[in-house]
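Only one chain is given next, in structure tokens, and it is the form predicted on its own.
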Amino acid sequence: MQEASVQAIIDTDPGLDDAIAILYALRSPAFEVLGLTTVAGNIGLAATTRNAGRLLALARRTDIPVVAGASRPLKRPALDVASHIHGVDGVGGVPLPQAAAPALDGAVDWMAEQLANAPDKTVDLLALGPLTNVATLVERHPSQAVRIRRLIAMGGAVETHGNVSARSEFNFAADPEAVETVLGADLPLAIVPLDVTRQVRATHDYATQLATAARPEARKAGELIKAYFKGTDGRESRPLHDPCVMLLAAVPQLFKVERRHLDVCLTGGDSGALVSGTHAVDVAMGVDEGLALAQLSNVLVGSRNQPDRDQGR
């Protein structure tokens, strides 16, 4: 399946979910990955920014650099981390090589200084974890967010339940005024809801066809899906959340995307929930599974029609 050119910023919080997000972006030659830029979310900051490390090391990316960013949300305290998903390390236990540089600070800046130096719409901004870091650089640097080519968002539920309260999600939840903020930038936005990831699921027989290959992205990858299902009561299958902005970003033909006039809720128990508003979003709200599925394992294997990323490097 033929994927689209990307030049993107990675806005992450590592995270299993974001580390197979992440593994796939780096071995697919759909991407040019400019940066990781990191936030506080499944985790603290200090483990996400080492993780990003960790997992640049693994794939043999010491050309990308790992940019420390928010430690906590633009206006409130911060949400009881996921270490029940994610584990203590928030990669569920699962070894990665130590990182090859240490990471610099300043992730806000650092974005700013990217899509000023990038010809003009050529940068797509991925964002995995909560908005904190792209809510501050729409506050910081206007003139340079409004440069995005795209923003790609994980986070939200428009039909379905919540998974933090019935209707709001993990990184929405974390900082809701950050979503405000970015709802109401008028930018190229495209959401990516649970109501989608929630249908790309990865079974056992899938992780284990990942562990088993004999690429290290892919077997590491096949390793965090199954850090992912401990704890969950003999459960068949995982979602997963993130790696569907990276199949959004690269094969947007696999998904269907429907325009939607939204707001976030900012009180109560279902802060960060979304509602119909004003805002116009793009929302992935279909998906064809198995292609996607299919297309990230292909990527992570290595298909004969994949070219190899290692070769000239």
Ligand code: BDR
Second form
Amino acid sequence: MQEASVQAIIDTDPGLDDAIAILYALRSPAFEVLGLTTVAGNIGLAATTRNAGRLLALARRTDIPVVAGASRPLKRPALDVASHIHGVDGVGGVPLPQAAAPALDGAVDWMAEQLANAPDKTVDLLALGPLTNVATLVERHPSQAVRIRRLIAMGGAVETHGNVSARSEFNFAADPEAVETVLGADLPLAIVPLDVTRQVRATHDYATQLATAARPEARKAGELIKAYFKGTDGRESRPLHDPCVMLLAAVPQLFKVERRHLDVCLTGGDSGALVSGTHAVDVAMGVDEGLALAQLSNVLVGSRNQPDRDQGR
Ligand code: BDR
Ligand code: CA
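Moving from the form predicted on its own to the form predicted together with this ligand:
So here's everything in the complex, that chain up top.
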């Protein structure tokens, strides 16, 4: 399917599904990735930053910087519930090449600089982890934050059950105060919650198809999905949460988006849960799963229907 042009900063905590999302964006001719900013989430900041650099090395995109951000949530200790899914290295033990260059520090100031230097409302911020960096940007650099074209964030559970507690999803549960700040910032915000990401599921066959492709990024994406099955006791499929953010950015016609009014719960066992409230947010609630999976694999594998990223480079 035709992708719309996206100029983006990817804020991320790789993370197996983050890694697949990043590889997709790096291969897609529609994306101009300005940088990967990292945040603690699935694993600590040192590991998410190292993984970001290694993914760029795999994709031979050493022109793109990695900039390290927050090492902990705004006001509470880090959640430690994700390493059993993503492995102690954050990428399920899947080998990746060494990063070509050391990461920079100061993700939030770097984001503000990018936004200040780009024409107004041309840069998307694609948030794949806890919203700590994004909330800090809003607080520290409000006049740059409003220059964002779209903020698309994976997080929350609207009508479905959570994956951390009955109602809360990992990214939002990891830093609920950051979610509150971002909801209150009146940015052009779209949320991609579990309601929709659980509908985009990779099977073992899907992973094998990628893992046996010619391109290194596709093969690695297949390995990463296979690693995502480890420890799941024979599940038939795994949800591709973070890649849905990339798909909503580039191929919005795949999704059904609804305007909701939401707040975030800050206390108790369901902190981070989305509740009915006052902030108007676009929420992806439906998706064409078949087309979404085909789009991801076509770009990663490099089908004849997709222009090749390497052409002219
Ligand atoms: C989200 O939490 C993380 O474990 C994933 O990378 C994704 O961003 C899903 O709840
Ligand atoms: Ca993530």
